[in-house]
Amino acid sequence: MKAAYYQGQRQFRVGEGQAVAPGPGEVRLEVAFCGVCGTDVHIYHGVMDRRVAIPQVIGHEAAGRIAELGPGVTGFQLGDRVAVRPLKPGEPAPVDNGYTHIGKNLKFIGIDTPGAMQASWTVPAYTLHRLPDSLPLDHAALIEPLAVACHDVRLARVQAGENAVVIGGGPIGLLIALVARELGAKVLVSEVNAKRLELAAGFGLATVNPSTENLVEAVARFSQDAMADVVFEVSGTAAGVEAMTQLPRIRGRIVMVAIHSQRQPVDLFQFFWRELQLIGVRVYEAEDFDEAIRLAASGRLPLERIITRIAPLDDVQQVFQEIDENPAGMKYLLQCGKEPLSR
């Protein structure tokens, strides 16, 4: 079997992997497709070398089939098609407040432990979500990022008829926009990349380029001067943080989706003046995976158009280089096994 090993220094090596027999409560998968996440790109850039054990197989946006069941595993059968919720909560701690999906002892499978960029992957059975036969496995590799979007929209308490503004039209931003629209929200996507704006507009979403238009005025026109009920900051930029407090209406919500590794100045006066709420969101819970699978299987989301490229595992180095060179790209998938493409 093949596996792609992150070597450090922006290098991957494709070599022989080891099929790990599942222990109690574990399942071995034949990985069909693995998506490349923004976190994987951060790993590639060397930002997380202190956390990742080099050389290591990374990747966590995976779909595949069950090849082997470990002792004590029930509820699954060989050949079941599944997506993986790649969280290992660890022992609960009092500070967790019961939310172990982001708890003190959380380990992220595919970052802290070996991941899915390989033909065979052994994971805890509790991480698996069964997929309907109607959902192609290449589309199912988007379940993990789609679950992120479902979690973000759920915690934002988006309601039908509300005005939602998404700052940042990358893969997660567009998925958030699509999920919010499924709930009946009116959605405006703010993005500076012309190709990504074109893609969003092709999905029927309202768009604005804040580098060429006044974003506050655009939101006012879009909302008939009501402004935004909810603003999602997904850009990860200082400009996005500056804009997010200017767009909500009174008692509007701001949802912090992006990871800001550097401290950003925030206009706290606006929280006082308009009684705004700031909501932090991170990863997902089991119900978000269930909702993501339901939406993906419904056929209402244009998942195939979010996939920029599907490449064989042997091309992993080229794929990461292309991601760096193509800022308009959306979601790249690695074909880890012999599962055929849906297109």
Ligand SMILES: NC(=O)c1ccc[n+]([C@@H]2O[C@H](COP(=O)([O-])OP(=O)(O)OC[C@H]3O[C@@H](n4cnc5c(N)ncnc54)[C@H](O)[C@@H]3O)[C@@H](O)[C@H]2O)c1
The other form holds:
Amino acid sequence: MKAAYYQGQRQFRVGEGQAVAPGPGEVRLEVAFCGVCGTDVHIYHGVMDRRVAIPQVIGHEAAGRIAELGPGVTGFQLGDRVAVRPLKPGEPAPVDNGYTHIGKNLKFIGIDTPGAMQASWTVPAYTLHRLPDSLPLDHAALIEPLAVACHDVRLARVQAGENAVVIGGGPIGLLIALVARELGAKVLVSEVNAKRLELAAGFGLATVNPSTENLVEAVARFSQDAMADVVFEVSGTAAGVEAMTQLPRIRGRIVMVAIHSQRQPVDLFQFFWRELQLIGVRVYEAEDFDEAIRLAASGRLPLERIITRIAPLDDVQQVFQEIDENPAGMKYLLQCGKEPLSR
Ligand SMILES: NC(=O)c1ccc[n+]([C@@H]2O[C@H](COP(=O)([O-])OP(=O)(O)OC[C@H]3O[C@@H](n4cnc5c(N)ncnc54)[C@H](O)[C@@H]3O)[C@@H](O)[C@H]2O)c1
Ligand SMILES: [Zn+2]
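Please move on to the form predicted together with the named molecule, as the form predicted alone is already shown.
Expanding to the full complex; the earlier chain stays at the top.
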């Protein structure tokens, strides 16, 4: 069976992998499609080499079919179509406060343990979410990032009729915008890349380019001077952090989705002056996967158009190079098995 190994130094090698027989409580999947996440690109750039056990199969945005059940697995059958919630919570710790999805002993499957960029992948059965027949497996490879968006919108407490501003229209920001709109929010996407702006506008979302327009004025116009009930910072930039405190109305919420590995100056005065709230969000919980599957299966989201390209696993090296060269691209999927494309 085929597997793509990250080798370090921006290199992948596609070779023969070993299918792992599922142990107690585990299942072996035939992976159909695996999406490439921003985190996978970070791994490719070498910035996570201390965390990844090189050579390692990476990838965590996967959908496939159950090929083998380990001892003691109930509730699933061979052939079931599933998406994987790639979190191994480990032993609960007191500091977790019950939230093991980001707990102290969490292992992220596909980063800390082998991932899905291979034809066969063995994972704990508790990570699986069954997929409705109506949801094609290439679309289902987007369930993981869509679950991120569902988590973020849920923790943001978005209500129908609210004004939401999304700073950063990459895959995650765009999915947040679409999920918030499904809940009845009025959504404005702020993005600097012209092609990504065009894509968002094509989905009927309001857009603004903060490098050519005054963002504060644009939000005022969009909201008829009410300003934003909720602002999602999804750009990961200093400019995004600078903007995020300028846009909310009194008692507005700011949701920190982006991973800022550098410390950024934040205008804390605004939290006092306008009684703002800051909400941190990280990955997802099981209910966010359920909601993501429900939304994806509803057919109401333009998932097809968020997929830039589906390439065979053999082309993994070329795909990562293309992602680096094409900042307007959105989701790239690797076809890991024999499952045909839905289009
Ligand atoms: N909280 C979580 O659990 C979680 C999960 C997944 C991803 N993330 C993070 O979310 C962020 C977004 O992920 P992504 O895959 O969409 O990344 P991305 O880099 O594709 O998207 C960021 C977008 O912000 C745009 N941008 C840059 N400067 C801007 C500015 N000044 N104003 C407005 N837009 C600007 C970029 O053009 C880009 O389109 C990343 O930081 C990622 O690490 C967090
Ligand atoms: Zn991801």
